[in-house]
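Only one chain is given next, in structure tokens, and it is the form predicted alone.
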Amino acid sequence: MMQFLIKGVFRDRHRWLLPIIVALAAVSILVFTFSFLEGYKLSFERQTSRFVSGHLKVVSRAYAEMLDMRPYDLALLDIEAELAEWQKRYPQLSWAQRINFGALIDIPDSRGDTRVQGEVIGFAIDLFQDDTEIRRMQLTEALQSGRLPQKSGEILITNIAFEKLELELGDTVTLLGSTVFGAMTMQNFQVSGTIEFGTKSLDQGAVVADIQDIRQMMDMPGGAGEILAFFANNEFQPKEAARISKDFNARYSDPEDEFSPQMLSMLEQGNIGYLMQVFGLGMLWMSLGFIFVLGIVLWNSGLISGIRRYGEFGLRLAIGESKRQVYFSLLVEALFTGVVGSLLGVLLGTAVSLYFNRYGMDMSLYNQSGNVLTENMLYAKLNPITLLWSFIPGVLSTLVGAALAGAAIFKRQTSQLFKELET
């Protein structure tokens, strides 16, 4: 009987065309989309790790509740020990101690009064010991013009705020802020380059120093305001990073201390946990809207095929089949063209994934104008669940289509379809 069905299907180009050319064109849109949203979330964990929370971060538990203000006035002091035993309690981890700061900034003319002014953020690491962080904030990619600091008192600034501070290369500058007891502090700084990091919130206006030269403007020996740790293979791993925080707080954490250190997780970081679920939900969702609008084009197909065919269905009543299994055939056939035409879709979305997998697509422009942390060049991202969640839409917008459809066998009388047999 299978046999049957299928030979019928593909003798009559009109049952099978349209239902398998809109399961290949939505398919195939699915199967991109979905792999351009896995890699722009993937660009997004990467970006957001790399800049502002790591894979996991350990703050003071004071600290930790101020997060996004960054109140270095509450770091960890003297932690150079303690970092020592975090390192060998997780070896799996790559940690980097890191302050986030915000200054003011101010260019002297050539008597050494005060030309211009601005604010700045900070980023304090370590630029010297090795280049783990170098590579880590992608500098060497990043710089525009000039080159990395190579001694201490040398930072770079973003080629934004270089050309509206009117600055050379070179130049000397001071930046003004406060250390971690209250006091007003300054220090000078030589500008050695310009970087760009291709997103708006951080290229308004950033500095980059080495963390020794802030620890000593700051007066905090030893100190860090964040000290972030990453898994070996830079890829975040959520259930890991929740059973290592867990564990860390249960060991160093004092509920008491409002300065002893608690470990977060990079969902646990303002809303990162937040938009982690939006990605979730939005793949569920497109699917969700994909059955339904594909479900109504199909069954607007199946319903001129089945007016067709409804000399067909008085034959087939006729010679004793009953309605029932007039109806369980369409759905068999469906499900024929639907599996045909999802993996024709799957094919081609794979072929164009890899495509934009392999060479990207420059984001650059988009990233000027928006806030989110997002790799300049984003790489489609392939993987079976989703090629899963593609193929099975396809599949069941085909049986949703031809379900409804084949629902008007049932309306109509069997003596009027005996009738259309007749015409």
Second form
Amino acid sequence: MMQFLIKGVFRDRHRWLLPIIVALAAVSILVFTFSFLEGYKLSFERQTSRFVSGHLKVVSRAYAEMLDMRPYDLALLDIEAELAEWQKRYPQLSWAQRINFGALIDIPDSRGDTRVQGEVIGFAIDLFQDDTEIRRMQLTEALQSGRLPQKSGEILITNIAFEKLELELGDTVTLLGSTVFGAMTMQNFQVSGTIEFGTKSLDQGAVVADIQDIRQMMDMPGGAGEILAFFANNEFQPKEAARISKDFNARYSDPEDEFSPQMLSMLEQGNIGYLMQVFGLGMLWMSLGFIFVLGIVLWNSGLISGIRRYGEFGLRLAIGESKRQVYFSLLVEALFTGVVGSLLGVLLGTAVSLYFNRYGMDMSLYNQSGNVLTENMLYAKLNPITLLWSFIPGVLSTLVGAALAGAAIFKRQTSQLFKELET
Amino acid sequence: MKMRYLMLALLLSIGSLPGQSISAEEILNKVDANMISKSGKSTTRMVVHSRRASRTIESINYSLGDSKFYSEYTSPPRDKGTKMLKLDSDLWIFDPNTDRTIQISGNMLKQSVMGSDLSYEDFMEEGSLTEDYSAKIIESITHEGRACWVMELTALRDDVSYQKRRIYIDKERFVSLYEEWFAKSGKLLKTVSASEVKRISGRWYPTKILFKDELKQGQGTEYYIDSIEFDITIPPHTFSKAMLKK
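The form predicted in complex with its partner chain is what I need now, so please give it after the form predicted alone.
The next block holds the full complex; its first chain is the one shown before.
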């Protein structure tokens, strides 16, 4: 019976061509879109963890209350002994001390008076102990001119700020900020190079300095605003992160002491968890949307095909087939064309996605106008779930289309079908 | 003899009885007369309470009229040598560690001075209340055991930092004992409480003041005037930019 139906489908080009093309096109688009979204999500995850959140982050409880404001005056101070203990207890994590700060950058004229001022955000990272942080922040790739800082007192500045402030490499600039106690503080730095991260929010005006210099400037010996922790394979593991943060907080965090440490998983920081959830839900909604839209397209093509096949249906009813059997055979045909079209779509989508997985897509133009932290080159990411999420809507939409179109069979009177057969 | 002194004292006290046909402007003039001098030199301590710790910052300050002000921080060691100069509407800070003189302007004026509850803008305020505000007397109350007028001050210009103030003026000493400073929207921004007032060189002058930024958590900033001299001769070069780097 199946073979008979399948042969029937493939001997009539009108029955398979359009449904298969539609399913193929839709599924390949879905595969590519999902793999692109997955790549985008991973890029966001990587970039956000590098610059903002780590996979886990340790801050003081007071700091955690105002996490988005990054109040470094509530930083953890003299934290090195504790950090050594945490490193022993959680060897699967790699740690990075950071101070994120806002400052005014003041450029002197030849007499030492203010020539121009601007606002910058600052990243204080460990630049000299080893190159882990340099690699993590991708500073070598971000370097546009000059060189990376090689000694204390040197900073990198973003290209836009560099040009706006009419600086030259090697110029001395003064950063004005507040100490951890709120007093105004100033420190001179020499510009060793310019950088561009490729993200508008960072590139508008940012400086990167060594954490020891900023500790001295901010009067926070052995302190860090945030201590980021990364999984060794550099991939975020939500369940493991949740387990570690729970264990850490039970051991080291004291609700009575606002300056005791508190660990936060990446998903617990600001709206990162929400955004990640949106990415996941986005895939579900896109699948449902595709089923709906394709269902309508295939419903229409099924209706056209059904009208063309009224004669055939009339004949089949005349020789004793029930309406239910005719309807069922239509669904089987649709299932078959749906499976074939979706498989082809998966193959095509996979091929396109693999291309972008290998060569990536240049998003630098988009990033220049956006504030979401993603890399300039986005690489599509394929995984089995992506393929399944694309394949199922392809088959379902073909079935839904056929089911809707085939419902017309039940509305037709047998006599009417006979009449149409005669004509 | 004793009787004559008693009568004199009684007469003097009757002369300064509260509410006896004195206008709001006259009150402000008397307050200004206490607070503003041709020149002055003071040593002050500022105790700044933050969530993390309390710090004491000491300074020596010089003023000429109400538009020239020079201050040098003497303690703690980290801030020693930091100098501040105000000339009319300009404000400069000299930092000895960087050997830089920076002009404070724009948004920076709203920043806290040494982490205190005072902003640079507060330092920029000209001293005379009568020049900046129109005033009316609201009521008479007793504040901290002292008879006071409650006055409402409304800024005469838009560039005055606090568009409204409610102040409690000691009826006898013509010193402000408590102030509330408001934004144009009516939001309370700061409160100022004088808890110690001393008679110095014929003036009543507050020597212990608590400034509280109502937008910040914390206990406020205590400001102590340890010594103050009025109408002294100060070399003119004290109020010059060159002095900052000396």
